[in-house]
Amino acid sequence: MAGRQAVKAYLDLMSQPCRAVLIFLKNNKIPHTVEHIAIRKGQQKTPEFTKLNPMQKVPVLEDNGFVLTESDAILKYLATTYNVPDHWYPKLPEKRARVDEYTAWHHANTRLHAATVFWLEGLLPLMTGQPTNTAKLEKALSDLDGTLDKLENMFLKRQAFLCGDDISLADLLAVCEIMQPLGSGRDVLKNRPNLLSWRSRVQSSLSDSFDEAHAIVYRLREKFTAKL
């Protein structure tokens, strides 16, 4: 787009949205620059970021004086700004609202289920000393179980990707949220072949993207098995 300047992403890479947005960005070679926020060092409460995102989260974007919080509207803002592929987020009424079914969901399913397995087994012991609670862990993974049947059953189904034959910002947020567990060393999907192969077909489609995004999770889960 001529007379824009790159658009600057706040973002911590331990976050799975803000992994979204980068693969995003890369994968559709939009101009961009990275803002990193250490979210462990609390740099998302300063003076200057709070001004930003007033909620001090992220992802946030700031397209030439436009600033935009929340990864779902980020993906959905870019996708239709930019000069990207269609089957991201597709102008056809009956295939955008697939995709906005499915992002209207993960919130609550995918997003917060595997999150909750890692924060249990991963970052909770790491930041109390505490061994990992069993029955907690129990729980999370149960809930997660159900929510990962959904997405089969429910989404993918028979289908290359959840929403139809080719990759979305669906599959982008999901696979970002699947594989924070692995940064624990667990891999909800071992035992989902259909998953699985959707887990590869996504990340053949994100090439070098996908791998650069998540090289934090596989340092994570480099360090947690090295101390089993």
The other form holds:
Amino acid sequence: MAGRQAVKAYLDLMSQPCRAVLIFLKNNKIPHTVEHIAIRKGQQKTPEFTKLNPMQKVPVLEDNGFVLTESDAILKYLATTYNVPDHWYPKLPEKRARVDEYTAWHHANTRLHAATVFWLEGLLPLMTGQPTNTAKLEKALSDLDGTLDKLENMFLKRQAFLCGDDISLADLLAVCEIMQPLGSGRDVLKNRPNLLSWRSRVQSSLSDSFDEAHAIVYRLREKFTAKL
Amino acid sequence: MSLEIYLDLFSQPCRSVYIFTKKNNIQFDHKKITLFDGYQYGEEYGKINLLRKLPAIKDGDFCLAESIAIMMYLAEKFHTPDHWYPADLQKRARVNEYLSWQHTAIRTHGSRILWFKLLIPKAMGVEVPKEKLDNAVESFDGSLKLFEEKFLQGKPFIVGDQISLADLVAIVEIMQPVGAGMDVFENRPKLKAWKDRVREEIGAELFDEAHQTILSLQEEVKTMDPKKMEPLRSKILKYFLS
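Would you mind generating the form predicted in complex with the partner chain now that we have the form predicted alone?
Okay, now the whole complex, with that chain kicking things off.
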């Protein structure tokens, strides 16, 4: 794809799917520019951004006039448009189906439950000054627990990564969600050695791009733990 | 090598897989499951799908869950007409975009309406706080508005001139609250026109056949034994009402 103009990514690195997109772009050396949209400042609600994305959400990808939302659609588009290693989104139907299976399940499971924990424990108290609703948090943690059981027993099993021997889009999306509650000081994988090993492997595979994207989460964690 | 597909047409994603396979004349061994009996929690089904959900397929030794993954896999394997899941990467991205968004939008809210309005009160005899149903309806309305303004806009189908997996997944989810007696298409002429187009493309007979279970649910609930949903009772109440 030589000679293409760089893609433009509209991102807020506090957003898990935005981090996944940035990591993928950097890791695969896909020419890109980033426009930072600060959700906490309401920048997704400007008339300009709304024109780009009426959903007022991030991430958004713009490829020479083609505007695309939804991180898993964006990642699959990038993986198939650019010459990235096959393991990200394999061409072989049965292998690809495994990644599609995870990315479908991800939305109402890993994403929903990990994000809810962070929302209740991290963002909401920060925004409202009110203490965390412990009953709701307990339910959210229980839901996340069920999800992590499935992540381990259904997807990871004895494999190195969620969909097989190599890292794929599934691992990228999952790890960014799992990292979010770290921002309020909670490592949701604490008592799960298999998933901890998996996360280490994912981090190793992604090296610099992982830590760069997650710098904001590490900073937030410092602020949170300093308060305690 | 046989293709087994585990389905209960009460379930929206089961309907999309059913319609897709029938429309494309894909031969399969139809394993009829009744979700309300709790078969999905048994040991046997655990060998097929540890996520304990429907639909699932077993293609030889290859087991696969998640309707969207299933349809993409079958589209590739059986070389279905391109419009279902276009080879053109930008058109395909549009299909993926819709399929991604809908999980926690139309699907979530439409499903809740059916449970809060019909199944929990009428089939399980448990009262549902009014705000829960009102919230679900409001959220569903919001999703439909976004559906019309962002995804459909002025086009005949979500991706353009032809039906795709996006329209199929959308319609089966939008039909779910209809099963609870909600007139989703009233005062929504654009949505109704799209629905009629989709039904025609699929084939009215196949569409209606697939939706028979959900559309006769209100009647069935009247004579349903409350014990019928016993295996699922605590899970359902925990999931929806806590």
